[in-house]
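Shown here is one chain on its own, the form predicted on its own, set out as structure tokens.
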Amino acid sequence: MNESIAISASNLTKKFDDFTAVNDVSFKIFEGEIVGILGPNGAGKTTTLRLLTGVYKLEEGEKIEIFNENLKDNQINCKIKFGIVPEISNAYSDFTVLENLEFSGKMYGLSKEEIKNRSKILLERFELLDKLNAKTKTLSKGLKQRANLCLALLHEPPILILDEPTSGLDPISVKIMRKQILEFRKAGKTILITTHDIKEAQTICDRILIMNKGKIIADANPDTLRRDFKSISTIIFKTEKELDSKLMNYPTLIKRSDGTFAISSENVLKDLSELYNSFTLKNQIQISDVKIQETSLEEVFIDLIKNDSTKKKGVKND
């Protein structure tokens, strides 16, 4: 990963009347990363996308630099750096993706040899070819969001911003669109993902906002994640006999539906020896089928979010 900073945004707030949907937000992400901003519905994910791209008009003390330019200064050159894929269409309705993709250029201010070229490398590249000529409107929802990301990329962009790019797609789309998001991360493009799938945060994204209620509450990549805020697994097993309930009792052990017993530790060597001198030295009950499951992110992020609510209701956590 390169250290040379892509997008720097400082002291971003947006409020609605009485609503503030992003609340003294700031975060740095470097060229060639690729950064998840996760959080539930109404976190503020879609609004700081808005502000970053212009959309929402920033105020006094808040500040935005594309590759060390002021947004508030240099509006056309930080936005003609974006590429955007909104979650809904933008593309129009009843154009083909043709004249969509020659529009755009034009916009740009591409040439007609750079329209026909680069239009027909990102159609291969996204399998549209055989909808060249299709009108838009005709186009299912997977169909429809890789010709966005076709107008996102076809001025060669050295940031992409996509705001749930996979959401309500068919299989076969959402594993072209991850496979391209990989492959511009390859060719050195500055990712930013807003999504409700952790799993796929996780799998792509090299770190992860999790956003509530308007502030950033981790910022870390998936792995760190996991270990930093829940370093607790789970050691699931079974056993040869029934347990006595003085076993039963054993610290943090309870009998799954499926017949196997599970014991969450912070230290699982530690804990499968003392299980062994336990169970099996002590009491000659043998143990079997031992797995380890490791806290998933989905866990983690679950906790925050509700620790990070409970904290703003005032509740104490014992």
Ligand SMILES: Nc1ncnc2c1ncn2[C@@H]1O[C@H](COP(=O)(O)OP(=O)(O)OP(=O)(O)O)[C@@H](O)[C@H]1O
The other form holds:
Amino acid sequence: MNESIAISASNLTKKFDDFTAVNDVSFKIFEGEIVGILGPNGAGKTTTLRLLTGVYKLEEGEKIEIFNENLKDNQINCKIKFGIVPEISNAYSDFTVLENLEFSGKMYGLSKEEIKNRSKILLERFELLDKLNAKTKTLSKGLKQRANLCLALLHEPPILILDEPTSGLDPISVKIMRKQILEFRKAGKTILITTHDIKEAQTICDRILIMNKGKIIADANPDTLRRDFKSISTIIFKTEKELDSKLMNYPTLIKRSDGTFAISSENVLKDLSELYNSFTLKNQIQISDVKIQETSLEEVFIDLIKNDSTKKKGVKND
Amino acid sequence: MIKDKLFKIWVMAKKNINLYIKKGPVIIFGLMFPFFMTLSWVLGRDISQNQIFVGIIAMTTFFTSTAISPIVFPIETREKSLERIISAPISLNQILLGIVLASALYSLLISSIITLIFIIIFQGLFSSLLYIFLFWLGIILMSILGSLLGLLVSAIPTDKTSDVMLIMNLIKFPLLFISGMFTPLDVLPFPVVVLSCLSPLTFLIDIFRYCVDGHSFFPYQIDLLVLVLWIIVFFIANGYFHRKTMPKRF
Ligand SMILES: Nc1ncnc2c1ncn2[C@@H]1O[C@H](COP(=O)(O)OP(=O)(O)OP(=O)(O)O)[C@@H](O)[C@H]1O
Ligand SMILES: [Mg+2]
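May I ask for the structure of the form predicted together with the ligand now, the form predicted on its own having been displayed?
Then the entire complex follows, led off by the chain already shown.
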């Protein structure tokens, strides 16, 4: 395959005084991919995006290339390739939607004619035409988000950077936004998106970078992530009788709030037969309604982060 | 290429004027302050018409030029719009120049209007057109200088306008009081004159006096040179400090 690399980031690090928010992060994003950075609050997602978009200065040894052009040497050329939708709206709140579009358009070198034509198309597409002359500070969160999308798309950038584009939106807006993102990909755009919503990452991303405490702890496509962690399926079952204390201490067994029991399992067949052995054969307790739950990406995510944390606590980082 | 760059500076400046001209601190510190300062200085005192004129214009130029430039970064840091322009294809220098231009144009406009009003009301302030031109050159230089000074103060990476305004006033008032605005330099003792020379305002007032009185403490060429030197120093300092503190705003 001869895919071209849209973004190549090497050894990104960002410290705030003594605190390392992004710690030696490297990744590549290919043209036309939707890549999600998934991580809990404070993982360093926004900081990573800010490094990419040239908000923070790069130190010695850090390198970012946008379509093979070095960001450090060609700031203007690289920055023009990005369309950025920030976590919190950063349009000029005292400007109207139209004034913001005009300002942005000029900033990105568009002609008056281009700004006018494209604005009309975008505002129509995002159903904002009636808000054309409303100050952005008067817009609701969802409308602000759409206005920010228009601003990001105005100069038709090849790369879209979306920082939690669906957080805080109502379910319908979320759906519309996700549909939009998939359409951007159809239009050939490369998309980098951050989220803490695992389902979102799972449904729209081609590849997921899981970030925790400033490091990328996994980089894979959603299916691979799930497959690798299939080892921890969950077996759910009912019993006809209460369990005695000995059985309650069965490895990994938990009683769930609905009265059913669950054990986690690396090998479902083997564990089922052991379960049957211990419960039914040895203790005459019938088990019923057995369900095997496939690991969700959510559990993968939590597991990865949990492991990452215990590892950090237990072993000294070298 | 250079035309594109200049155009973007102009777009930035226009944005700054549109957004910040009506902001509280700009009106309070840019217009009301010089007005009331002048009033309390002039009222009940025996001051010559020329001295009042020079004082009012010097104060107006100085105060209006330092009104917009210090508040742009704090406000845009708070409102997050700074991140929008920092990640846009425009250099930090262009952003800085956009602020200086806005602040200087605002000052230039207001100071020129007031000068014009004085010229019309008190005829015979200037004995020749050349003096008017020199006077106006002084206003232009001070507008740029003041706006660079205001911008420099806003290199503190804060998101509160009150922080920069406090420091701005801590700098502005001493510069005003040692400037020889209230007492002509010729009657001051030598050590005080030396102190006065620390304030760029001293040289502006000296140019102004030359234009209306026909004589000044320093040759006006020296005054112009000193103002230009201050502009260069502030220019370099702004580039240096903002480059350093900008990342701390995010
Ligand atoms: N300007 C700053 N000064 C000090 N610490 C900061 C600054 N910006 C971010 N941090 C810290 O760096 C860490 C990473 O922040 P970042 O905003 O990148 O996280 P995130 O993954 O985007 O989180 P969220 O999901 O909450 O948006 C956090 O612990 C945050 O407190
Ligand atoms: Mg974030």
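Just so it is clear, the structure is predicted and the values come from calculations on it, not from any experiment. Residue numbers count along the first chain shown, from 1. Note that the rigid core is defined as the largest set of C-alphas that superpose within 1.5 Å between two forms.
Shown in the overlay between the two forms, fitted on the rigid core, is a CA shift at Ala262 of 2 Å or greater. When the rigid core is held fixed, the Cα atom of Glu183 travels less than 2 angstroms between the two forms.
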